[in-house]
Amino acid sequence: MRTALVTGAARGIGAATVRHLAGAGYAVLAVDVAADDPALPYALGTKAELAAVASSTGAEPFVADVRDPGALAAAVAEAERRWGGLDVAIAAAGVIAGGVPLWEVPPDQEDAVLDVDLRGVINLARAAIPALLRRPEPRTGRFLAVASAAATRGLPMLAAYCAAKAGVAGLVRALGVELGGTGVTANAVSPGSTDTPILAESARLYGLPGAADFAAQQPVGRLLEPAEIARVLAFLAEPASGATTGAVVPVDGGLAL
């Protein structure tokens, strides 16, 4: 039985993966930390919805903040002690604000979206990689991020969010490198513009009705839904996805053409 630990487990992208590969038999510790920050004007994911996806999966829930190593440290060690190893680890928490030119961004939620959304990945790959070469030989380990379209497309008033996505690319990409030999790959899938609340906030920021409006901008002509990328980062997490690492997998409908 494979194992993976899944961050921003609550809801959006993270749950879709968390039900799918539990799904698919993994054993899951699924991650969140299922409270608001004090500096986002939009709701994150709750207690109740972390349990939720966690009782609908057989997945073990863990509240953990990605922006503290302690935590995600824990959270690993937990992974080991339940189920004697880890093979799969996948960084999907991710906070959005802007709406203003960069300059006028509040500082605390620029840093929101810097420590959430690339801090976070940094801080669980130096938490879940050991564990993962810590598996014997032959190993399949598999470091994901959720990166973003925004990595290489610019979108006005979200300019750290787009600075944090390029850096998970970046740092994917080296880690790729890093682990060369090893037999753990480090990988990221790009999404276009999903169906998450995270997108929903996008829209309040830009001044639109609601989410259903960035689907024009997508080639496919349509919003993506999160078991779409969940499906792709599960692929990703096969140990027959060995011959792919260092990569930035765009799920994206078409809208970083």
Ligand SMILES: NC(=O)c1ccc[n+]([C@@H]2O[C@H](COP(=O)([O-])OP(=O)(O)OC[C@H]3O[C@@H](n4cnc5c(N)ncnc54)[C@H](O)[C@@H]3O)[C@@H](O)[C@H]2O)c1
Second form
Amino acid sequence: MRTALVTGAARGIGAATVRHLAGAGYAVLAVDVAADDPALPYALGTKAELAAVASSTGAEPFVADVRDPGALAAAVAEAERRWGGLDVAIAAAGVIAGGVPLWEVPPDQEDAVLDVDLRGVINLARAAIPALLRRPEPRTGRFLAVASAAATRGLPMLAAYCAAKAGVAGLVRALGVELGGTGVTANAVSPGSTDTPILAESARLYGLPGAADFAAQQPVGRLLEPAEIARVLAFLAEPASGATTGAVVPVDGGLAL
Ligand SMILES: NC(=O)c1ccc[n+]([C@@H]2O[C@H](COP(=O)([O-])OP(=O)(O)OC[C@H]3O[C@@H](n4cnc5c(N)ncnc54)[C@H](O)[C@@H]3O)[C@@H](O)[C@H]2O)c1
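Cool, the form predicted alone is there; where's the form predicted in complex with this ligand?
Shown next: the complete complex, the earlier chain at its head.
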């Protein structure tokens, strides 16, 4: 049985990824902080949402903050204890803040964005990649991260978010090379505007009436569904996807064009 750990699993893209992988027969540890961040003015995923994702998919819920390396080490250890090893680690947890130029962003909000969206991905890589490498050869471990079209576009009023996501793109490129010859790969996907609570918060930061207003800027002319991002993550997670490494795959409805 193939096993996976997914962060940001209580809702949105992470939850859709848990659903997709569980449906494909994976044993999944569904990790989320499941609590609000006092630095951020919008609600994060809840314990009830995480429990609902777990009970509807058969995934195991696990509360952990990706900013806490010890908590992620415990999550990886839990997956290995339950299922005997880890094959796939997916960093989907993320937050957003901004709405004003970088130099006016409250420092605690800037810290939240950089610490969750970049450091949190690095923390998962540190905790999970050794577990992927503990699998016997021939290995098919997959480290995956959710970057963003913001990794390559300069989005005003979201500078720290853009910096963090560009950092994730750089991280997987380097990891892809570091993991050369091991059978383990590292990749990211870069979603466009996807219909989740983080996009509703982005709309609020831009003073827009709602997330639907982002549809027009996307060549496909609509918002993306979380399941559309999840299916590409699941594709990259497959053992047969070992030819792709160090890549940042756009799943963005053409937003980055
Ligand atoms: N929705 C979009 O338009 C869009 C576009 C590009 C990239 N992304 C990225 O996709 C990823 C998933 O976002 P989403 O759209 O599903 O948003 P979301 O807000 O619906 O879900 C994010 C989840 O991450 C969790 N989380 C936040 N901080 C955490 C922490 N410190 N530790 C553990 N979990 C934490 C939240 O509780 C929440 O359940 C994020 O990395 C986001 O930056 C989203």
